[in-house]
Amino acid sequence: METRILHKDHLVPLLRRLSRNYRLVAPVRNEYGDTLYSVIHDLDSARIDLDQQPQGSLKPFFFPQSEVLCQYALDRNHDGGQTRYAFYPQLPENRPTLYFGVRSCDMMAVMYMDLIFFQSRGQDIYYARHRENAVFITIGCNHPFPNCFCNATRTGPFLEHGYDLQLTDIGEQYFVETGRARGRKIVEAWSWFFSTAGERERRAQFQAALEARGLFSSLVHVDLAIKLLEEGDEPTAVFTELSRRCQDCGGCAFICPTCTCFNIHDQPRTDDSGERVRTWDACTFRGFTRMCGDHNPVDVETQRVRKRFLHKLLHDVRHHGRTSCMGCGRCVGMCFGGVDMIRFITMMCQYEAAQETGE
């Protein structure tokens, strides 16, 4: 792996020179206080934000809440002198795009997604357009988030595989780890913006990554949740108290950086012509499992947010060797009823804990 240096001043007049054959997005700080990855067009006025947590992932920019995957017509002419419905796909934008200021938990993100769209069921097409051309230079967090807990799922503080460039902020510099060939590139074509990183920037990176670890205020047990529910113990009245306590909002799926679960439906546009499009869900709707006659297999009241949980800390253990959490904790702040990732953790080994004192 090469490791150069990249002096603080040097950042934007870099992002500059990559912004000619890239669409840039980073975490920008916008007018209202909220730090948002965001497609900057003007690097002048725009206020890119290392310091805070982005409220959003990267999530809308490959699987957008709301996207038309095709047009469709009624075709009252073909050849067949019968009436039918003609499709026409409706493919995404392919641009190369550059993210900046990527945190290690919304790579993983990226990454968990890929095995979704790309590996469990056939390549998604429109999913395929949006990652294509896709380069990104992330920046490990010296500084965990209140709620981060991803050294407990293992996606971060820093990333060891996965991105193009990875910086570390080690003071009046950054500390440039090169990934994979894309990043190699962009060190190679831009090298006057690099220097060699010595021994003094290495054990600074190093120093950096080792606080870091150390910084976290959230003890989280996701590995002895994944055993306890490996095992067979579902924690019943668990499931039962946050399910009364869920509200049906869906914030948790739309704010979760791997939540893909999505509809489809069709829009009309006119009596002969409309559009097909895919919707973000969530697993924890009431109506997510109704099926025809209003029937619906799972109790809502009592296992409603069950299968997210499972899906989560299990499922996905079984079927990708991974959590599908990424530990980026924007569910804590998101739920205002405390249904989140840590909180089920820490209710499961707490009721656990009670069910072998028999308290």
Contents of the next structure:
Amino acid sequence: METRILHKDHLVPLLRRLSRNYRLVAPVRNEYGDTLYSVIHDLDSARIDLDQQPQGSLKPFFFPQSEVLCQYALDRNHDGGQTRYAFYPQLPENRPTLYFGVRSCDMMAVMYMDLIFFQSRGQDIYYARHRENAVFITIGCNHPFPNCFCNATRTGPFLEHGYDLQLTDIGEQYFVETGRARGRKIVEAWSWFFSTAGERERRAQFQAALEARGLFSSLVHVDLAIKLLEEGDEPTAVFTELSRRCQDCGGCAFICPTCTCFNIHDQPRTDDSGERVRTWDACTFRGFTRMCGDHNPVDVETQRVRKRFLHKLLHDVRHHGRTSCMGCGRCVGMCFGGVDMIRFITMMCQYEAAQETGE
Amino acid sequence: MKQTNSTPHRKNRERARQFAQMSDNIYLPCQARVDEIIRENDQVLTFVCSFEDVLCNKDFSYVPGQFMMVSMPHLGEAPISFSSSPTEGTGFRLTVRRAGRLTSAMHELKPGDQIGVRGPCGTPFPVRELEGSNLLFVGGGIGMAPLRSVVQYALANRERYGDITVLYGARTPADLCFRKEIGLWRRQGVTCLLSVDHGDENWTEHVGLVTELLDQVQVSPASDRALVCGPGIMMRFVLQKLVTLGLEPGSIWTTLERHMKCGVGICGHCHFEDRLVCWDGPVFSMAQLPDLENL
Ligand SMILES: Cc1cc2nc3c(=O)[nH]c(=O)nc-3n(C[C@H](O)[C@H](O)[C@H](O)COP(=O)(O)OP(=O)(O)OC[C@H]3O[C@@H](n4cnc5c(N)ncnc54)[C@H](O)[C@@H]3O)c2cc1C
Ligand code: SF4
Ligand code: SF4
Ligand code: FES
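Form predicted alone done, so how does the form predicted together with its partner chain look?
All chains and molecules follow, beginning with the one already shown.
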């Protein structure tokens, strides 16, 4: 792996050059003080914010909250019969986009979405379009945020692979690791922005990564939770308690970088035409599994949140060999009922301990 | 809860992948024409369909147990199983019970009208693995539709299968489908036993639960394979009974129903524990079903 140094003063000029070839997306502090991954139209007025955790993830860029899949149109004969009922795909444009300042958990989440949308099953051409020409410059987290537990899900605070370029803040400079070919090309094409990394910088990077690991404020026993679930120990009481607290708002799934369930519905435009749209959906919603005649094979009262946690901690481990929780902690900040990943894991482990001591 | 990440599970996925690779846009329906409509009963119609595009007709193939995502204008899509067998000529049949908005709109269709379809989706019944066995079908209500597909398939390949027995139950005589075909099947040597919950003055066959019909047939665990489809509760009792009669869970096959949106294993709606019914199923062997509570 090649390593380089990028002086902090050179960052904006580099991004300016890159923005000629790429649409630029980075964490930007908006006028309300929120930091969100946003498209940057004007580098000079945008406030790139690498100090806060972006409130949302990259998910909406690859899998928009609402996206038209196709248009449909109908011709009728004089009896009202459907003589033509045709569908016209509406594919998104695939603009080359540079995602800058991406957190490790969010990069890992994109790689998880890849599994869902085009590796394990049929190729989802809409996702593929958004994803095709994407380049990622990630940034390691020297100071994990209060709700983060990516150390426990092994998705951060620094990445070992998956990035095109990974930056580490080492003071006046960024230490730059090149990952995939697109990252190497950037370093080659704009080589005058980068200098060679020496032993001192390498040590500084190593030190930063090491220290970061010790700075997590919450201890979350992800491995233990997986083990308990794998052993078939379902904490029924915990599910019941959490289902009771869940208000069915979908916030946890919408904020989660790896929740990718969706709905598809028709949006009429005229009597004889309309759009077929897909929108985010959430397994915590009461109607998610409801079939016609109000039959629901999933008992919603007790099982509402069960699917969400089992999917992330058990089912994905079975099918993909890893959890689909990236430890980003966003659901912790989102849920006003306190039904989040950390809460679940903590309750589950306590429940288990209580069972063992026979309390 | 025990996990059965067995080989049949993987094999199912391979089969489903075939469709996923067939089309470059898995969400895009194509146009099919309703050529003929057969009234099965008050609530159920069979639509005989073919593709508008001749090339589609030529390339199209499916295996019993698979389904189509059917579109109706402004009403989105619903999964509907093939009730025909690919051996019945080009095109396909869908047998649809009026259940809600989309299915009611289908009941307004006239011959010549177009519908949108995409598929085939899902994993079929293992028609190859079933060769050489006696086939015991147990259907309830509209659940007979996907089973009809296999019966027709087996009759078209008669020499490959042993005895064929069809046990079919409905609420009342008027709720039975495929009455004409049942007569044809009987003439071809298929044992058909019918049952209704409530009979009428003309009803001469069994009154009661479809499970009771199982007492009237000889089940030989070594050579029989069972194919079951119907409402969840009926399936539970039938499956349990088949096991007490000595059938191995691995030789009992069912097709499950779930809320579906994408039909291709991505949207998450049809989850059944760690499986997706549209992708890992809808056909499952009983050995793949950890518990029968939530069918
Ligand atoms: C694999 C499979 C094969 C099927 N084969 C047949 C068949 O051969 N013949 C037949 O008559 N029916 C079949 N069904 C059931 C059929 O799909 C439902 O009856 C139909 O979706 C009802 O739609 P509706 O709009 O008329 O009902 P509504 O009551 O208006 O809508 C029901 C609500 O449930 C949602 N929904 C989504 N998927 C389903 C589902 N699978 N079942 C019920 N509701 C669903 C709808 O989007 C809607 O929100 C099958 C279902 C599955 C999963
Ligand atoms: S768990 Fe919390 S955030 Fe998620 S749907 Fe329920 S109330 Fe909303
Ligand atoms: S479950 Fe919560 S902590 Fe895990 S990835 Fe989703 S939002 Fe982040
Ligand atoms: S219907 Fe979308 S995953 Fe099965």
